[in-house]
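Take a look at this single chain, the form predicted alone, given in structure tokens.
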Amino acid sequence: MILDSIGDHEIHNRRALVSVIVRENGFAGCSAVVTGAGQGIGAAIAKGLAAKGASVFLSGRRAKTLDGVCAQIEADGGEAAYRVGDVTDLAHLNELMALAAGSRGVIDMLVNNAGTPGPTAALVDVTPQEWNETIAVNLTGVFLACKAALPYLERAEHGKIVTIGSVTGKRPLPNRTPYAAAKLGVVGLTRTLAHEVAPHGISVNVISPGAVEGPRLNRVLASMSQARGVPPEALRAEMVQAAAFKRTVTEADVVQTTLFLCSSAANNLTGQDINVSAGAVMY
């Protein structure tokens, strides 16, 4: 209606104000890369960022999961592709940025989910191999993603990384050392990279969750339940006294922060560790 009233300047205007509601509101028009993407947080946030218009690339180690996730989002209205890689892999982190620049050659938001928990045993028994397998993807992959990302983020007029970590680094978890290094690790790489990639108008953010519900957690803790002896609800039981809320997290918890950090709201929001955690841990 008031459109009707005005001329093409204003029209102009108009058009351009919308544009930027829609940058606030929604990702439309935006490419968005998640690793790790074919089950659990990382399909969510793929999902969570498909319903809010951005075109989504997925990576992930199995085509059958990826496949899944891309057809769901799809019969929502949404846009997916998906390449089958590893994130240790540099070759295929470099073909799945390209596809996701695409011909405006742009990448607007990287969230770097891949992970895999490790070894559950104590440090002397870890061996070299699962090490370095625990830190080459929950610390390496981090790295290789933003590298082959970078190019492309640079072009964006905020772009966003977003890592998914973890509290455990930050407070003990026995027998899960490899993970809690790779984890902290996480922290040191996102705040430096912060200040390396801000001339670019790049933030670059890490969600750290607490204990998140879903068969993950459930194999964790079946994991530990054999290494310490203590039955899987007994463990259950302390994460979820340790924490200030008396409760587990979930995977929406973790995806309306992602949402949060990749949006125009968080412009000023860079080089932070935000736990989604209960309260189970505030530092």
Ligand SMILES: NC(=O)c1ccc[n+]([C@@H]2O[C@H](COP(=O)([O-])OP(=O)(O)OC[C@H]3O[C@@H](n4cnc5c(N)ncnc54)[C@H](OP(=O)(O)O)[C@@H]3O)[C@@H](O)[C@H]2O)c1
Second form
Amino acid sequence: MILDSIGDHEIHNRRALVSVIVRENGFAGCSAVVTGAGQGIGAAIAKGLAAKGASVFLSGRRAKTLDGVCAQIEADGGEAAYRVGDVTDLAHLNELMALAAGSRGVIDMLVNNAGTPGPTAALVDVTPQEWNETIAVNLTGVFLACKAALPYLERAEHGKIVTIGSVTGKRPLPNRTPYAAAKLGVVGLTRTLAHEVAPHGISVNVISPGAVEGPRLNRVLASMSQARGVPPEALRAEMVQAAAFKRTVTEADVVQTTLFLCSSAANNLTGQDINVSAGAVMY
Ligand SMILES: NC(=O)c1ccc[n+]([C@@H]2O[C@H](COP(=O)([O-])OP(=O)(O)OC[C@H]3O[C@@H](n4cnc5c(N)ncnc54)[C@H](OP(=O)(O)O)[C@@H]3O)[C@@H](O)[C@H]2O)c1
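Now show the form predicted together with this ligand, given that the preceding structure was the form predicted alone.
Next comes the full complex, this chain leading.
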């Protein structure tokens, strides 16, 4: 076929085909940014993306933990670098994205993972400062990271934004109003942004985990236990009972869904909010 006769649709299909070939071979040659990647789910996602061949760029506020994750990735044959900073600081995020884009000037994937549980208290007892801090990290941090990354994501074939939300907010969790408001906020941001950036071929999706096994869940259960005067084991049993599968979820569950959303298999999936909750929440 001569070049002149190739229409826009055909060019789109050919680009999609190239992208499928690249991504089915893994994420080799792709750059991925993960915020809050020094521990927990973020560290697991960074390792998962690196294991598939992506060059990963990590951010967080502590050099020690980020350094440890990068060292593990490199020991496993992957490529990783990090910048220390706060996800509420646009200057830090601009520097991080420029590092990740490198000489290609492209970021293929952004995973907004950094988050804080915020206070465990009845709304009447939450201070404005606690409210603002929780919204700043969990919601404004996502806005700022997307803003900093978008000029580079636009240059990718099929840029991907994945934000780690939470089932909290869809399913009310008493004494966690700032967290619930922020996590439901990222769903609205995602649906709206999905339309704005679709012309650039960028997908924007949310993963909403239920209770994920790990140190943070134990900390959250301990603070909820204090606020409600109920033993942590009883609260854990309540959470498990609420799930269709009668179990919590693992970091690996969240990693696998992230890898799927970053793959070419998900090129036609945008504006979605996917619950990874063992069936605790279904909407
Ligand atoms: N664990 C669960 O059960 C669960 C359930 C639903 C949703 N989630 C969500 O999943 C994500 C990861 O949670 P996790 O369980 O892995 O929690 P985690 O162990 O507490 O990790 C949170 C990460 O975010 C980073 N972070 C916190 N505040 C930050 C800030 N202001 N700027 C930059 N980085 C910041 C932390 O690193 P530094 O402290 O070094 O900055 C840390 O690496 C969060 O968005 C959380 O809301 C978790």
